[in-house]
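The form predicted on its own is given below as one chain in structure tokens.
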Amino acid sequence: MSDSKKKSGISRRAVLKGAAVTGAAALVTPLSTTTAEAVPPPDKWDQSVDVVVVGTGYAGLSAAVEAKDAGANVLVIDKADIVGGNSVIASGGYNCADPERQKPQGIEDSPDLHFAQTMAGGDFRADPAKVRYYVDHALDGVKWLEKLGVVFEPKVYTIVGAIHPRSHDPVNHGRGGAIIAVLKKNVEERQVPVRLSCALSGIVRRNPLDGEVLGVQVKEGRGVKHIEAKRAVVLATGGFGADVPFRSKYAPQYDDKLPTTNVPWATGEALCYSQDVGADVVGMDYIQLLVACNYFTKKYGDIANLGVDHAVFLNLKGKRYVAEDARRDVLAGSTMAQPEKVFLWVADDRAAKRYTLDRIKVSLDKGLCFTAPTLEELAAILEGKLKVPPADFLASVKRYNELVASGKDSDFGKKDVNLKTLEKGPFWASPTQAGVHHTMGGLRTTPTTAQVLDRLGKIIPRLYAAGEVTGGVHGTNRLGGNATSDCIVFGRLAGQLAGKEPRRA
């Protein structure tokens, strides 16, 4: 048993396994297709609480603590029998500009880059007020994630779709989980209370489209249940790419013959409870694929994510075909092009090095990824497996390497930064294609106190919303690793200020 499971109760491979789905008959029910209405406050509440936080995601659980330590009395609520969500299963990578971390590197960069890049790689569709917040208050987040116990390996990097270096990673191929077990314990140490298997299925307000909003309606078992929030509500309940009607009904491109990175509970029934209520959303057709999942299972998880340096990615004709640093859309739409629909993500030791090999080891043991000492060997095998022609394989890493040598991609151009040699073995390659993976389109909130807004642009009082479930951070596209900041950032902020509400009477 892997250390972040015994401290956290945390299987990262019993959530992956649930979350290895391909298409709707995989999934848990979609809330979301259920009728949705406005939820009356009940005659009696059966709980009375301060905030309710909803979710237990990055942006939950620091949701939930910021408001304890604001000295609220607060509960967290989940309908997943596991703590974590998606972020259980992320990779974990954090971006900020970090000039501790980054000068020792000969790494340029500043919130002010880190906000050009995030407003250009989202086609110019976020709202900039809330990105600049955003990148502003990153670097608190990575230093408040290290007061909580997480700790980052000393250098940063280039996460897939990041375009920069400035990904943090948990160390020891820690990912997502190292920083939600940290998130948790400091939870329970707060004595915060989390109910799981409980799932949200109304907002209470006073009325249906005005005035403060109550509390939630949740169901348990085969009960419904009413909490009062006497401070506030915090939505954190993520994105809806494992809803297949959900997301369909805003990109019907995304259907259920394409496979999700989502674990299945990722489903979009809070964003139909706030719309009930008046809240307005934003960016719903802007969804995210990602270059995640297997080739031959179509799940995510199976593949070893060799990174973007010291790699190349080919197509099954044994051809280059993309910029490996590209922004994520132009990544799975270029691999959504080749053959097949599939890549070789190639890469040298020094690449697979940053992944956790004991994963790789899962996926080779299963035949799903392949390694050879020599790049002769290794494609040898993948034309045995694929029938990648050799020659072609080769001549393609040797004009990689060359690129390298000149200091200049000209074939694709790769950014200088992660333009590195792929020459030192054993050598590694893994089948892989896009899936459904972020959905940047929620809840419309303002930038800088993450307050729900309503359709005419007024703040609904007393609902909050942070990570996934809102939209604005990250336009048509998000940047790799801007994620987790976005969570923790607008988590906490939330948090803070949802437990600093007056306590209602």
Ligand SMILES: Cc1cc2nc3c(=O)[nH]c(=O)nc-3n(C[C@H](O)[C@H](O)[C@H](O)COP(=O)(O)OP(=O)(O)OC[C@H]3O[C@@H](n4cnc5c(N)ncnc54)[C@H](O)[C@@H]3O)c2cc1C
The other form holds:
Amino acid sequence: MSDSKKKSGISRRAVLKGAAVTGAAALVTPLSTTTAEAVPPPDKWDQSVDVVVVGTGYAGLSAAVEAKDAGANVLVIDKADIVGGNSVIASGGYNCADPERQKPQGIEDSPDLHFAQTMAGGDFRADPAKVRYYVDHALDGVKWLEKLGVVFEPKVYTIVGAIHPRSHDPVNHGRGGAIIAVLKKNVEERQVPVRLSCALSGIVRRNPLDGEVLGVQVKEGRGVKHIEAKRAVVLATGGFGADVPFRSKYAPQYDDKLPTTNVPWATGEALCYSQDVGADVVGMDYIQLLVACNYFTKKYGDIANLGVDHAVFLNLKGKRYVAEDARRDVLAGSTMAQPEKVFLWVADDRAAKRYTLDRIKVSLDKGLCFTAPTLEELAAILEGKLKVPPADFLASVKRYNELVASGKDSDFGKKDVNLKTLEKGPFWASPTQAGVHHTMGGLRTTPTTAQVLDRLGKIIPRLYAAGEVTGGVHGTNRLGGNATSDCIVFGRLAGQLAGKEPRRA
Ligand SMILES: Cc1cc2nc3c(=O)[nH]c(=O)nc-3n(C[C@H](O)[C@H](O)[C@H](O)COP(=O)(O)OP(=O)(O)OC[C@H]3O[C@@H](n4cnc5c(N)ncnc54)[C@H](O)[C@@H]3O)c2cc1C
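Can you now output the form predicted together with the ligand? The one shown was the form predicted on its own.
What follows is the whole complex; the chain from before opens it.
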């Protein structure tokens, strides 16, 4: 990775800062400025490798490691000038049934239950064969990551919207960044080159709608180059949550007024280039909002707590309006209907914390979220900052605690397992909004070989795809924690098979 080393700092802060001020932002290519057209085979290739992997998130780096281990000569490219895409800023929660961790915690689980919940959670719009492959290989993914050097917490929990306690958190700050750091190290150790600031600008197929994929066209600096892939191309270009024109094409309601949790370069042009060579897409209007953006900054994070058990969601009138452990689409939809589309995530000190105290402190110091030793003091702060009526605020918390004591949330139906009191200080409150988070739709791929299909259902030879650029795993609504494992499972699969394709002469 020598040519990328200087630019590839991957701390979360560096990424977020980078998103705002570096050349990475200039590389964002929203659909409106993209002229997508099929790329004919060049007279002469500028470079030739076995496998070209496009994207340096979970899926791309997993594919790169596996393709290299399968014996291929691999090149990874990314249009950004830093490694990691959305993966490096993500929370890194990884879902799978894992008896070694879950049994000691008294949690019943199995790939079958994970399958059933993923299908139901996505309103049965996912591809059952693909979900089956996913749940059956998700635990292997954790073990593989552990072998590569990722350390996961000994206990699992329920990340917001996950439905069941099977989310594995990587130890170390950064979470998703911790996984990317390990994958990046493994890519470096295998001497796989990673070319940053190198944007896919077309896929080269023998004929636009026919024959095998031969390589890619890229834009690098001011030049256009053609890179031959003698075995295969793996697309791992992520989702399009930050691409307002592209996402609004499928979901006009998600216009530029909505914030996003994504890095600015989560854009959809690779899907256009794929369609130019005949690729089919699925579920493009299944776009997930997540209640994880700060009301003041409109950015992901800057909220003190993501636990939903010892917590209530209150609107600016101090009223509860939803079961805090509902599906993500329910949480987002009901929040959008509240005054100013914002709620206060109010938690006691026992709610599962997903950020280090250091990070929370930065947000507290900036006045982006709040803490106080007693509920009364917190109510006074919220009245001052957001005009929340203190009496209503305190009455809602009291009512919630009474429901917990009764053993049933007869108001909103929070599940018994998550129905826990809010009474131990210090208390926390984060003004939180929904933002565009995940694009469940994307390339239609085969369930067990990660190959891209065309609109007639035929495999496009030598073209693989994995991660958020694909569709079919999550249906209408992704369960929290299912994307990390989706990316790792299918990234690995794509890399293994791409690396074993027969080498073209
Ligand atoms: C803030 C946040 C928190 C999250 N937390 C969780 C969580 O805890 N658990 C969970 O399951 N999911 C979570 N998710 C979702 C999950 O992290 C993502 O779905 C996942 O990271 C996507 O990985 P990927 O490899 O598919 O793409 P990415 O990590 O986004 O990587 C794609 C890469 O492709 C590059 N690229 C795109 N187009 C081109 C092009 N034309 N040419 C060259 N390169 C290109 C991009 O620059 C990018 O680096 C979170 C997402 C976000 C945004």
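Only the largest set of C-alpha atoms that superpose within 1.5 Å between the two forms is called the rigid core. Small disclaimer: the values here were computed from a predicted structure and weren't measured. Positions refer to the first chain, counted from 1.
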{"query": "Residue 401: Cα shift of 2 Å or greater between the two forms (core-aligned)", "finding": "yes"}
{"query": "Did residue 191 shift 2 Å or more between the two forms, C-alpha, core superposed", "finding": "no"}
